[in-house]
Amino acid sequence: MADCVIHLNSGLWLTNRHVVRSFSWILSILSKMMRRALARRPLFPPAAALLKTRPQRTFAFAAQVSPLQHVRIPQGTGQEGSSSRGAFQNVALAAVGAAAAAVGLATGLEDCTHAEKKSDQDHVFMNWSATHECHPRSFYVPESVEEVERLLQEYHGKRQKLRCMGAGVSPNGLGFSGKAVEKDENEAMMTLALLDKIVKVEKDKLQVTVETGMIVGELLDKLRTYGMTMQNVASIRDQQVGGICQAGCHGSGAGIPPIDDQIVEMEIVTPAKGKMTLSATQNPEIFAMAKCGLGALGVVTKVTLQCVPMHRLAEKTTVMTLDEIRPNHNRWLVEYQHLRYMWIPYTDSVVVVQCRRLEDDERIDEKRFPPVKHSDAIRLEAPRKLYLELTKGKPAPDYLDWSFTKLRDKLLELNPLDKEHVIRVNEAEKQFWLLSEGYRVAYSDDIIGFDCGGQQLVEEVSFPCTGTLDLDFMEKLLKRIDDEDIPAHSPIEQRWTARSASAMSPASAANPHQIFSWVGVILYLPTAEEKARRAITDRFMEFYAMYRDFMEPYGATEHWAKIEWSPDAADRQKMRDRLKRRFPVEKFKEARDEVDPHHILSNHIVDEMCA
């Protein structure tokens, strides 16, 4: 029997080509159902669907599940499934069935190529746009933290990679490893998402305790219960804990800091040291490297964050231009909890998002906060009509259902690197949202937040802001993208956070008063044709050289899960020397050489960085 093949990209490419968006959901569903199997072990029917990917980019789902379960899938007889949701399930059900019965039938750590030899074209792991991929040999998914403990001893004594990955969100594959570029080395991986549960709720402080792999929007759901919620998210909650916190993710809020900076506590495991707890009392010098530790410090178990009272949020959407935002922007940073512009290349527009947090007791009405005026229909039009123009009359069946960003995506697919054409593009979605003013008002955790389209490429620095050098930086990086005629497509999004107080975080600053703006920039992938993927790549590979040039004397630095060595050797060395007069990396290197000397933890992006 050939081994059922399984594109687990965060995107799961399958035969009807629908696409099941979030990698964190799989992981999700996968660990509940997995956590249920192995604990009636039953012994389910070795049968998957067989789905088909796009060509040359599969994963044969031979991957090992710790303790000492060695798992196969091997093909079944299932058919292709009408919906991706049912595909889905099929996909779901036979890793579990194969993890299940797997129970007592492996025994060892054992290389999943000794059960069957195989190129490392086999093994493929994608992140969610699809534009990074890795090839581990292994795949682990432990239970507990002493068996997270025994896989970091092993991998200690053979010196190989084990890198934790955590939900496959990331632009630039923070979390992924591989075979390492001319080492013959074997390679493994491994998943927290058997370790998502909620340890222990102090609402006398705000506090919880949660295991990393628990997803962040079901941390929220489950917070709720408790009358809580976290400060900020970043703009999806797809993400593990662990990861939302290792990259240095951030929502938006001047007086907010980045979430690696609400963690109270945290254990990590180490290969030299292993079980650690760190805080601001326990081990506080690698504490403050760790919070933000790109997953090179150990693998973070558990994490205790501080929380906030659930409470209402008042959204108000407008449209502004630069000359209307200036003598107000200072002021709105302090005045709402949360800020958001998100800029429209070639147009004199600014969608500005502006949310005030309400009193338990405030009164709500639609007088006080009138809603959105017009229906999904008319705020469509213009994007409509635009593809129906470009499309001669002949839109596809279903073009009514589109959500706008769903249409962006069909409109930039017709030319997506032609800049007259993302122009006309980009104006559409102007009027879309002149349409689209209005408020909200729900809890914080259904607001903050925001649908960021399909696959794509983003490029988001951070830099310290006083005054109004964050719009000047805007204005002229608009100047400077017409100039170089980069066909930018919308939004480019502008936030706001605090300070961060860990060490290599790209808000980190010594000065707690200080404010950092991120702007990310943005090339969408809006199709599966490799050749037109290659040219949009291409493209914003030299508006990423660009934005670096650009950036350098405003102090910026890019985020960590957003990050792109260059292929040159020059380029990487002036990233490198960047990078050391922002961040303390020597110390960094330090505290790495100390709890894992032999590196194993660290990908090529942290192991670059620390060359």
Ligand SMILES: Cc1cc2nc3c(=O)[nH]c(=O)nc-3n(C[C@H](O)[C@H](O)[C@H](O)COP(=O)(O)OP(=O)(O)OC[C@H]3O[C@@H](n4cnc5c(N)ncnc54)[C@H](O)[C@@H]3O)c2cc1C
Second form
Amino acid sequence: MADCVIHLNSGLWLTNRHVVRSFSWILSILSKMMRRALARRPLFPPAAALLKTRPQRTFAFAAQVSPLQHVRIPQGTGQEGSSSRGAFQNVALAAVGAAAAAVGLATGLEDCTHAEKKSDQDHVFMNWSATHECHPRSFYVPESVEEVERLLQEYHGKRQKLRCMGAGVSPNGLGFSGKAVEKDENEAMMTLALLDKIVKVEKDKLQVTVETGMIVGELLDKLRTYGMTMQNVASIRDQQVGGICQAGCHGSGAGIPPIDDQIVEMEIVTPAKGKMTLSATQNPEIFAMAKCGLGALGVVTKVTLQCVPMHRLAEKTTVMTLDEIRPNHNRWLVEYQHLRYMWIPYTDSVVVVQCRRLEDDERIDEKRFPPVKHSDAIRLEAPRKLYLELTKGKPAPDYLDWSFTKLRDKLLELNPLDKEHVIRVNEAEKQFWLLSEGYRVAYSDDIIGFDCGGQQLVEEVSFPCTGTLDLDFMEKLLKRIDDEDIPAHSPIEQRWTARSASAMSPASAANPHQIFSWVGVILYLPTAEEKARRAITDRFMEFYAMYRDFMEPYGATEHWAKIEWSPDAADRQKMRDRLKRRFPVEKFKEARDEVDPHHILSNHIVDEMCA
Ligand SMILES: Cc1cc2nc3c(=O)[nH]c(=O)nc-3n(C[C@H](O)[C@H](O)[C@H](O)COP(=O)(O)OP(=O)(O)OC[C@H]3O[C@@H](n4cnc5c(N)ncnc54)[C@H](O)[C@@H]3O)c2cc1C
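Output the structure of the form predicted together with the named molecule; the preceding block shows the form predicted on its own.
Once more the chain from above appears, this time first in line as the rest of the complex follows.
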């Protein structure tokens, strides 16, 4: 079967065997379409136009992959069923599938072979890397907090699971619901994609109150109009605000806490206690638990976030060795608002990315901030040369159009688990970065995200730093990777945050001055071929088992959106014991029993921790 991978800039990935959508993309289209329809404007006219000429085969594809076609909208009675509003929504939702199909057509998707639709009820959610999927029995898109309350009452009464997802991006499928008992389908899910408005902006306090279904990228864009921005963001902006808070997400900057700690106040709807407002003064104990609550302590409907004034950053990229970093590292942590290292395994090189905040009136010119000197053609010379060699002079016709990350995927795809091959690819990456040194100056929200490459398996852990423990951690980790012949792909990303006051944050600490380092290892999934993906996944699980063993003496703990429970019962118990030493799990369980006594909001990831 011919391999076909299409990466659209919108965040949509299509492969001949997998369809991976950024849910934020689909859900934000849905949301906009609803509003347009309400304003009596045509529904997604370009899609409708393309639909007329679209072959049936492509439509079946869209129908199969659209998770939104089987939505059941809650009614005033709490019963599922259709209503004029529900029917209207289903029309809009079906049009989203059509829009996706039209995008496929516009990009030549019909040339690919599509998976067959299994049945009318087969609606599948997949995460960003297509590593986890979910087949919920019911999927709800409430339009108001009252609907959220009614839904939770209904499921609380029935004692059935109802998980609230965000954009569904999490590498471990954290937002998805657990498996229904002994069935190959999942329990019910909801998303707050239609609760996505800014409620209030308090410019004097630099605070924004926002409904949690809003996509982070959209919030950042809107904040610009108020001269404000978020303190930090993750490398991608596709998450919902609820998703980045509940999983304890972070960017980089030793003086900036993870995003859950930027919450000043939040509104949650709980199954047992209904709607609650949480802050440092209102229900402070539940607030400390629920800021990073893993979706298990209530459906978060609104958060007030502490922002900062919109500002520019000067980002400097250089390639260094560990010996060059060591004498400067602790100073840089203080000096730079954002600092990130990208370690290239099996080379002596670390890509150092330093961001300094510029004063509003600070002069910017190319003398002070010399940009990257070389053209893309020069920067890509080494990886392109390697690609030409390995494809024996028969490259893909469009290879000169590929970005560096796509080229890296294509190189790795040739032999992703062979250590010697991976070393050659990593060496080519080093050459790319050596020619990419230089400055970028732009607004912070344009700078701090970055291209993390294609589909991937990742494991990121966080640990408290003292002295140069964070650098020792890396030095020893790279050695262990080599000793165990792990074909480690590049980069291993290292970042820092301030502590979080949220009890369940991987960066939680009583000491307000404690700094945490976050280190993520990666194996890409550069192929759609099932057998190859399985082999990479198996190797990654061995890599992760080694990493678990390695990190334990450092008091490290996994990112909640990346933790994967081992299939082995003894390993799971070990993980559970470690989590219980790190987090107040008993208090978390007490809080959960109070607000959700039947644990309807939890999925298997949370239940496993609480077992
Ligand atoms: C390519 C890539 C890069 C990434 N980079 C980073 C990074 O730099 N830093 C980082 O920290 N993370 C990063 N992540 C992880 C990502 O930020 C998290 O997985 C995030 O939680 C995803 O948000 P989401 O909206 O998709 O939430 P989901 O994955 O859908 O859900 C995450 C959690 O939030 C809960 N939740 C969502 N909305 C609500 C709500 N309204 N009420 C209650 N609970 C809710 C869910 O139940 C679940 O527990 C990255 C992921 C990918 C794929």
